[in-house]
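Just the one chain here, the form predicted on its own, laid out as structure tokens.
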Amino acid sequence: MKLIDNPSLSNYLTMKIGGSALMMAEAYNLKDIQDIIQKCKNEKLKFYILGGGSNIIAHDETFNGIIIQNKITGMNVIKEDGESAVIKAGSGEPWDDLVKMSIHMNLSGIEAMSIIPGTCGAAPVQNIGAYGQEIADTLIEVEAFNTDSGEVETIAAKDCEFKYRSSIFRDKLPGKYIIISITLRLSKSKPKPPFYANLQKYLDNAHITDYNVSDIRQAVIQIRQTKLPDPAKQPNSGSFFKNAIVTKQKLEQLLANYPNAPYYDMGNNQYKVPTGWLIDNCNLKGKLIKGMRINPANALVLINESASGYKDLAAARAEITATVYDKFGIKIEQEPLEI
């Protein structure tokens, strides 16, 4: 375990804003986690788990507690048969390293989630997804430390209460569990169409018809790199807004006024409307608000060009959400969590 006093959170978050914390602790194993949580209990300190820092926004005020940076590693095949392989990964492993391992083994199920930033442990929290895949589709279970009881629990995927960009770890019981490892079942079968529309268009234009995981990964990388700025060069947290989920009634109201509005049927009377389309049709794409630039290539992304801190980000968020609601009557929500 490594301890750092008074770290500046902006140095650890890809949006590059935020105040400091009392301490940061790098946890390399379960004992480190146990010791840090016990320290927090003894000293009545708050704690927060940090993965890659790509989906977290920090406030300007000092965090009165310990930021736990997850460094638990390891990736192993623990079971295999003729149809699938089961892989267990440490929660601190970079997510894309797990994707690359699956590609090397010619396993399908997470290839469309290539180069999503962050760690394996953060993936179930957010129920990450891209181009028609979500981690909920392949997750078997997570191993998690219960900060209340001090016990390690195995939580089955069915008990994670996965929804669109949501889970029990994010919404219902935030802070109760610290994920130690994740276990996925990946298929030995080739990826099967139909694919997400943008992905299929790319494959068609490239004349790719014999689909394999390597081709899907390369296609996704090419598409994402044209839409998502490199946070090392342009500070951002990836998709800042979730796509809007609306009822059939709300969708019909939208289509009555905008017949060409894109949408996706999610079942159960729920429809996904791309928030990027909503923002773009408010003529906000490319606009600079309080130092935050709405990405000209993808309106879901906010780029920190000159924001002085969280208050500027909050002001930009408020203007964007109000403008979208005033025009469409649809409330859009922030995707990154907050410290």
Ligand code: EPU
The other form holds:
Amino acid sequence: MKLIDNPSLSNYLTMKIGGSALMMAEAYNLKDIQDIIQKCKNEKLKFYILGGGSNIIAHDETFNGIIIQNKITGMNVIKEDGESAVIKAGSGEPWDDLVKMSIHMNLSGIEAMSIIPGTCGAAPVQNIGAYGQEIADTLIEVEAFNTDSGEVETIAAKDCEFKYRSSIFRDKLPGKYIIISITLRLSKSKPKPPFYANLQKYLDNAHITDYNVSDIRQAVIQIRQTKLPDPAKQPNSGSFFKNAIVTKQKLEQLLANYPNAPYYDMGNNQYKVPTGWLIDNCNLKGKLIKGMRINPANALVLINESASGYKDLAAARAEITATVYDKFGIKIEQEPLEI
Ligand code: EPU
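Can you give me the structure for the form predicted in complex with the named molecule, which would complement the form predicted on its own we have just seen?
Then the entire complex follows, led off by the chain already shown.
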């Protein structure tokens, strides 16, 4: 296990904002995780598990504890039949390495989630999703270290309570579990339409009609690169806001005033309204607020151009949230987690 004293968190987070932590520890296996959690318990320190740092915002104040960098590796096919293959991946593996492996094996189920930054272990936490797929669709189970009991548990997908960008790991029991591995079932069948509208448009323009996972991956990479800024060049955390989930009544109010507003029926009297559209229609796209730029290509993404720290980001967030609320009466929520 490697320990680093007083790491500056902004160096580890793609938004490039945040103060320091007391310590950072690299965990290569379950034993490392157990030792770090024990140390935190003994010394009454907080802990936080970091994947790729692409979906976390840190405060300016020092984090009074240990940031655990997840380096648990391994990606193996553990079962296979004529229709599908079951793959188990260590939680510290980069998510896109797992997607690449699935493409090389001609397996479908996660190809539309190509080049999402972050680790395999972070993927179930917020139920990552893109272009019509989410990890909840293919996940069988996770192995997770229960930090209360010190035991490793196998948690079936149905018990993860997956919803849009949500799971028990993120919302109901944050900090209780540290994911050690994820197991997915991927299909040997070709990807089938209907595809997400933007993706279908891209495939049609490229005259692709015989769909395979490599073509879908390439299409998704092209679409993402036009809409999502590269964090290595322009610090950001992907979608900064979640899309809004509203009731039928709220949706009808919105449509009465804005008949062209886009929305998706999620069932159960819930409708998803793209927050990018809401922000865009407040004429905020491209604006710079306190050093945070509202991405001109997709208003859901905030780019840290020159924010002095978390305070500036919070002020920009407050202004955007209030502007959207004043215009549409819809409360929008931040997507990245905070430490
Ligand atoms: N829109 C606008 N203006 C904008 C942005 C979007 O009018 O500035 C409209 C678009 O025209 C479209 C709708 O909003 O009708 C949806 O936009 P898009 O398809 O680009 O997707 P999104 O809702 O902005 C979500 C995910 C992304 C994911 C894409 C594709 C969330 C919070 N974001 O974005 O995920 O890649 O769909 O599936 O659900 C992430 O979570 O970090 C992320 C990038």
